[in-house]
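This document starts with one chain, in the form predicted alone, laid out as structure tokens.
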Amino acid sequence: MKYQDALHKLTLFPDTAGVNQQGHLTIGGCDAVQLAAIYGTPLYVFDEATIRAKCSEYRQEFGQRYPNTLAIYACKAFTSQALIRILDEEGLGFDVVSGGEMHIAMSAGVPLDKVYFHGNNKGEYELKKALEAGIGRVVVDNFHELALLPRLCGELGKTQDILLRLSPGVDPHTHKHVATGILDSKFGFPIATGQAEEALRIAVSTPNLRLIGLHFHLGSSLFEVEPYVKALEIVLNFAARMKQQHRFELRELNIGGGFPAQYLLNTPAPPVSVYAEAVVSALMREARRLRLKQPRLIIEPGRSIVAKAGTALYKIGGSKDIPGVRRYVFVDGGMADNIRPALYDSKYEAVVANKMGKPETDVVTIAGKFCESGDILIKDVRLPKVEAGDILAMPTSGAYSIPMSSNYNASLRPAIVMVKDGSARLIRRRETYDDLTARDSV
């Protein structure tokens, strides 16, 4: 049997990935093995060029079809001051879902007029902080918030621009844990039950609120365009009815995100152009049919901006062979820095960063170091023969891994570096043991 080497997996890595003369994986002109030696493992490596290229792709593909489009980055995918500044330079706005995400955006110095505050249970303190800071938009999610927000606005003497988050009742054909636009969801005002209309009626008649648009988000990792088209038709029909019945003028339409990333070689994600063409065509067609003014279009890419840009590096330690069953290979990270495989049954590929030219002869399962049987990063991945001390590189690790990380087993959250043109800079240091007890008292 003829075995492939790891080169065929390079398409899953950042745009700048390659292999140097030592047979090592390189990212952004940096040797991944050297990065692991300098910064330790687990280590997350982000490639600046890949991030900027993806931002440019969204601007171009949507902008050339519908110039009145604003892309706002969904910070829940991963956020840091360094990343926020890069995205701001690329002209993106920001979607935040907590006071913490808002604080990071503010600390990075971005203009708050392009920040949209989401969330199904925003706290009074969070909303007050957002109003005081001059947040651009608040996306109102429920009736409790619809009553709380105008009270806070009144106390501060402000009028706030808002969007209403709607639940269009569309099945996005994705994992049940990340489907958010269905009727049975904790998010948004359902259109089908009449609650969306009631919320709109309240919003347009509340003095401290200025309702400028509608929002929906169908879910994550949507590999089909049909759910977007169906949801657009439902929401624009709703907007047309609300114009007639409540004199509501739709100025902004936020269709959320959900644009996917490619995690496996055999599951390519459609290019941004496919989504741009489907979304813009449906929006313009329905606006003409319903005699609506074309609203500003807001899109919220998150995963698709940073997933491919990020690579996780681990050091291989021990292993366990069960003859005729499985060989486990252990790494020095796992579910504490990437819980997605355990939580969503997410799939990944991997390479051995210091053996890129070696034939992939072995099928192994990559297990983490944590005290859970479910701490499995990858089942049945083909790799070269591995030894303790080898560096495992897992591509497409830039989204959700770090934000969902934990200190389980009192582990330390990993360091993060940004690479560009052969140089690396630390954008988040590794936690220390002292960090684990810094907030304790005895």
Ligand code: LLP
Second form
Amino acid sequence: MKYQDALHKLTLFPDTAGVNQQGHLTIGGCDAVQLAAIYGTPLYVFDEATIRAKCSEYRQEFGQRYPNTLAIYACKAFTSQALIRILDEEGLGFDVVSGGEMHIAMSAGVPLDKVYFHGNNKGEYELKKALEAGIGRVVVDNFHELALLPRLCGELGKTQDILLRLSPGVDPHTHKHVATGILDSKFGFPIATGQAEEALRIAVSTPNLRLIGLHFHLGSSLFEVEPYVKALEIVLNFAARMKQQHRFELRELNIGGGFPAQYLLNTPAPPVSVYAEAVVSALMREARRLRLKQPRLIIEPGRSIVAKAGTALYKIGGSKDIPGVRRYVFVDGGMADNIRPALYDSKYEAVVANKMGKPETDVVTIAGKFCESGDILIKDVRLPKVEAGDILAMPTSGAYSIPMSSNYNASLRPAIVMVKDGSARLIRRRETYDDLTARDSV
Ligand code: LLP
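Form predicted alone done; form predicted in complex with the ligand now:
Expanding to the full complex; the earlier chain stays at the top.
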């Protein structure tokens, strides 16, 4: 049998990925093996060009079909000051879900009027911080907040632009942990139960609140466009009914995020153009049919902006061969820096960054270093023969790994570098042992 080398996997890596003369993986013109040597491992490498290309793909595909579109980046997918700066330059707004994410955006110098504040249980202190800083929109999620927000606005003498988050009751066909727009969800006012109408009635008649529009978010990793189209129809019909009954004018429609990324060679994700075409044509068709003015369209991509741009580098250490069963290969990270395989059974590919041209003869299981049997990053991945000291590179690691990372087993959260045109800059240093005890007292 003739074995392939790792080159066929390059399409999963950032746009700038390649292989140099030493047979090493390169990203953004930087040798991944050298990056691992300089900054240590585990290391997360983000490619600036891939991030910017994704932003411009969103701008173009939605913008040419519906110029009145704003993409706001869902910071929960990964946030850092450096990333925020880049996205701000690319003209994106931001979706934050906590005072912490708001703080990072503000510390990077982002004007808060481009920021949308989400969450199903925003704290009073978080809402106050948002109001004082002049947040663009608060996306009101439930009746508690619908009472709390105007009270805080009143105390601060402010009127706040808001959206109502609706639960349209559409099944997005994705993992149950990341399906949000269904009826049995903690998020949003359900349309089907009449609670969305009740919330809207309250919102339009409450002083200190200005109801600008409606929001829904169906879930994450939606490989199909139909759920968006269905939800759009449901929500626009609701808006038309509310126009008649409560003189509500839909000025802004926020359809959330959920656009997928390709993690495996055999699971390609539809391009942005497919979503843009489906969403925009449904929006224009329904708005015309229902005699609604065309609202501003807001989209909230998270994963699809950063997933492909990010690569995780690990150093291979020991291994364990169980004859006839499986060969475990151990790396110096795992579930503490990427919980997704353990939590969602998420799948990843991998290559050996210092053996890109070598035939992939073996099938192994990549296990982390943490004290749990479930700490498996990849089950059955095809790799060349590996040995201790090799550098394993896992593509599409840019979304929801770092933000969901932990200090499990008192591990140190990894360093992160941004690469561009052959140079790398550290955008977050690795934690130190002192960081682990910095908040303790005896
Ligand atoms: N907007 C709202 C209101 C959201 O709740 C989310 C994600 C997004 C936008 C962005 O969705 P994206 O474009 O990234 O799919 N931890 C999970 C994903 C959780 C997503 C939560 N909400 C994972 O690792 O797959």
